[in-house]
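Just the one chain here, the form predicted alone, laid out as structure tokens.
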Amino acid sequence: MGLRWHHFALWGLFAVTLFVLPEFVSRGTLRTLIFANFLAIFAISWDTLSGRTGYISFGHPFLIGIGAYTTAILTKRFDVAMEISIPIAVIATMVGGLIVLLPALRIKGSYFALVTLAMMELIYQLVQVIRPDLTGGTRGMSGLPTLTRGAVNGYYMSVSLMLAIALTTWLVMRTRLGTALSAIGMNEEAVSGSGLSVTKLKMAAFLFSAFIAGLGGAVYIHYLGSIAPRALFDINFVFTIIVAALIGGAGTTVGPIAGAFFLTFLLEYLRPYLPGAERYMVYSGLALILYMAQPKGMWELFFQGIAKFDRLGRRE
């Protein structure tokens, strides 16, 4: 797919809009936006593998957790500087995830989903029982060094990272690699029959997805200053990532961002009325309705609205 100037103009307009938001919103809203940015990063990571190739993963926090725990242990237990621990965490996520999950890429459908879910549960149990002096056990770790302080600084950090990842992903997915990955999602046998190595393509998608997950997880816990296995490997966290990508528009880059922002603010809005897990039932119902109305997500609805508006304008 060719790149045109208006594509970059739209990305520039989107970036400028996000960067001027601190001038117009409250500090509380900024904190909500920070979590929306990180959810967008995780949703983009999930979509890079699952949304493009059709290999649905229910264990994405497995990758996020490798990156998060690696940098947490290095900085907390061994006093390694964050500038060193974060790159190491990203590499550990790519290597560790590849060793464990690459064999799973040879299976399809529900079996792949079950294997990834099992891996997430396995690492959840392991971090609690193996060397709790390093991992913090069931309590996790607190007092981790932070990359920045304050809502404004945290927002600029998170939005810069999210935009960098989003733009990089968008550019990569507009290459032949991105086209091939989307083709795998539509007809894997046809891609294999064309002479392309499906295994190598899936490996590339997995490594890129793991890179984003590891980087996002490492930066996320250094924003929070703590890590807790119960929160990181919670099933609601998994579904929030998946739903964000699906209702925003799987197989796109902007779709997961839109879905992440929508879900984050929806959950925050519901908090005063449904402080517990009931909020997730509400958003799951809304997500199901939206997905049934338009399986391609909010991004497709947006384009349909523009097309309808254009047709009405021409009639007049």
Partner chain sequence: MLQVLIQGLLLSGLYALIAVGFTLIFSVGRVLNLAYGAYLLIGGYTYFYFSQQLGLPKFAGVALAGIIGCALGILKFQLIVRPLKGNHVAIEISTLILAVFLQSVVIFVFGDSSKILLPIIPGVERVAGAAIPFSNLFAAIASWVILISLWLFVRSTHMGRAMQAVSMDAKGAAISGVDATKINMFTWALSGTLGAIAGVFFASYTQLYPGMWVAPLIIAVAVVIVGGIGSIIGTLIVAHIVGFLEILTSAYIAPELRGVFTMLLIIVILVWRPSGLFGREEL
Second form
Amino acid sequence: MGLRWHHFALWGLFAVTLFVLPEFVSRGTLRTLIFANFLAIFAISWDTLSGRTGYISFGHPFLIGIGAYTTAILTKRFDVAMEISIPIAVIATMVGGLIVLLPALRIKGSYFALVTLAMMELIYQLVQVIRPDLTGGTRGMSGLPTLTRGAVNGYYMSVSLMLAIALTTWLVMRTRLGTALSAIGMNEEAVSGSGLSVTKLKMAAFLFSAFIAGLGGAVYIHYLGSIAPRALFDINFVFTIIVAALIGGAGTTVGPIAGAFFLTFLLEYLRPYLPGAERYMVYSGLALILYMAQPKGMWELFFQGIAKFDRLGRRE
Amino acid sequence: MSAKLEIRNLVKRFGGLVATNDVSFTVEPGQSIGLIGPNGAGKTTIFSQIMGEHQQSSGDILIDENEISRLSTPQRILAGVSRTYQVPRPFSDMSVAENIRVGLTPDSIWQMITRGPNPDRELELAESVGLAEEQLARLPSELSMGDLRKLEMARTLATAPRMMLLDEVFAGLTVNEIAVISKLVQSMRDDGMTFLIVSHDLKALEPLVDEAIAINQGQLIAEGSYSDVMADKAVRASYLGAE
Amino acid sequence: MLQVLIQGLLLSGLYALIAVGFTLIFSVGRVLNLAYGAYLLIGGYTYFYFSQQLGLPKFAGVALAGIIGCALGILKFQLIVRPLKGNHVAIEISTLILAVFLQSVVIFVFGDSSKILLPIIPGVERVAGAAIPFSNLFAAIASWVILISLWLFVRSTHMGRAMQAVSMDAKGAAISGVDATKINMFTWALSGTLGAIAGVFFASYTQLYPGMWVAPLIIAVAVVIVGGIGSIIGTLIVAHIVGFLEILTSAYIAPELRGVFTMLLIIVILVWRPSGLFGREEL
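Pass me the form predicted together with the partner chain as well; I've looked at the form predicted alone already.
To see the whole picture, the full complex is given below, headed by that same chain.
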């Protein structure tokens, strides 16, 4: 896999930094960091599907929602323990990932994006209408069991989950599976022309993405202790996930993490100056400008710099 | 180890247009055949039907006596046939080595994860088509047209084909590059590879083929030795555009 | 029964109007403009501001909504679509970001709560026990007038024919001397105008709130794709299928389920026949 000692050193440094952080920052910042961790998880999930294979999902909350609702319903209505309900939720989300896969076998580009958007809208309407006694209808559910108490514990849980998912994704994407998935995003016909079954590869990407989304979604609502359909199946939520992945750098693992932290803290640091809705104006305006400037993300800019430096060095 | 290709009564309709009209021919193991015809004659359409990128309307395609029409493209590649494209379409954001790596990747998710790439084999393939070691780290956008065609050959060879379909391999190349690719095809012929080659550059094509097949408007109009086919009246007329 | 028929016709006319502004961009520019919904939003709020808060005549409010929609369309073309030069994924994503941006602008100016638009024309007519607000009737008639004039415009004017030419083959049109950039800009302007006016009608049919643009956007895109890209007739037919499906669902099954069936229909048809029911085969 071409692993070098400096890879481990950088991951180690990153992990240690994140783990000692609670000693130095306030409770408020810690809560912001928790949200950034979950956003990073969702952005990684989006990226393994859309950033790599080029199948842009505009309905990722569809997957996250399946995971979140499954565990919420199981724990709240059927008193199932979280140790059991969360794995079930992850499996249910992976089945949901296969549902998203079906259109991707036939349609591409804008059409796929649209179908995923329609799926999100569909599940949003369904949870409100079908069996509101189970789903809580428009209001959602509260009083769900929580995994942790307090900001510090919540932080450690979210950071461990995020790091585990990030490291796993990073390792998997460094293998030839990662190469093949990126190849689909560049030229699908040539991948099958190279003797690889595109259907099988897409299935791997969708299942992997759904696994992360389901796990992240299930743990997230057991951190919050509540679930609200309007916040979950919201176009703003889609926007935040996609922008986090894109601003950081799609098709990389560190990119979505960087993007998620950047966006969360941007929003947080704007709060003292712009307390109201104008914060979101600045936020989305800035996202638009950044994206227009470099659609491949900040990470790409950074890599381009490194590559240039590297090449200069080699020529000497 | 070379493959045999047999095409029987192949027909492909696109709406009202008949792109392939009852074409039959056989390429014996180790044989090299030139497929010629004017623009729009339906040469590339035949290639895409052999590879399963388009499904034929009727007729049979056999590799080593086995019907492959129901197989997917990757399964046909596994059966031993691979093609190159008129316009090389490399994976644009990947290095030359990674491009070849995709061709070398086994079609099993588990093996993709557990088995690492094989840099020696990548280098060997690159060198076999005449790419230099220092080019392995380059991006396709930094390569010349000739090198792109070599890369395409290397990626196709990586799938271990026993028969290759070459589509306009000489288009856009300099005289020197034509000579290099030509030599490469010659040496693969010596190793027993079966070829079906489409080219507009008839001069470059001639030394590479044992026999030729001419098609026009989806129909086979002549087959036989290269010189016989070129002397055929219908073939000459089709190239001039007259009836 | 008659009530269902009338309500179906009214809603379908509205959907057709919403979809037609979108189909212009999709067939001429080949771009999935996800910010199309934002025209509806901006149109609705512009009308609300001028006619209801400032008290201008209602007709002036609709006209101003159209003008602002037109300006927005031109700005969007110049600032986003042109610089991204046909990179479809980038255009889709940046128009999505733009839509979210415009939504936050609306929240900033008008607040998060929903507003009730006063009817454009007050009064209700009763036909066979069905209450038909004049406002909705006016919206449906206006939709039809706009659709027919648009159809005539595309078929019989020089500009309309140039638009058709660009939609069929941009390169070919360029060779025959059509300035594709100019046509594109005109199309964006026209689409913005239509979208904003449709927004006024749509908001008076339902209500005005910052998130109102998502559902009609999905319906517009779906109607266009299902109807077949570039087919005005197909767009009309599918707008009626969707409109009647919603009315029938709320009349005979359950009002809450009206959106569910629409989304299901969209997903099923897109997966089953990506080229649409009446469109030419491509993509």
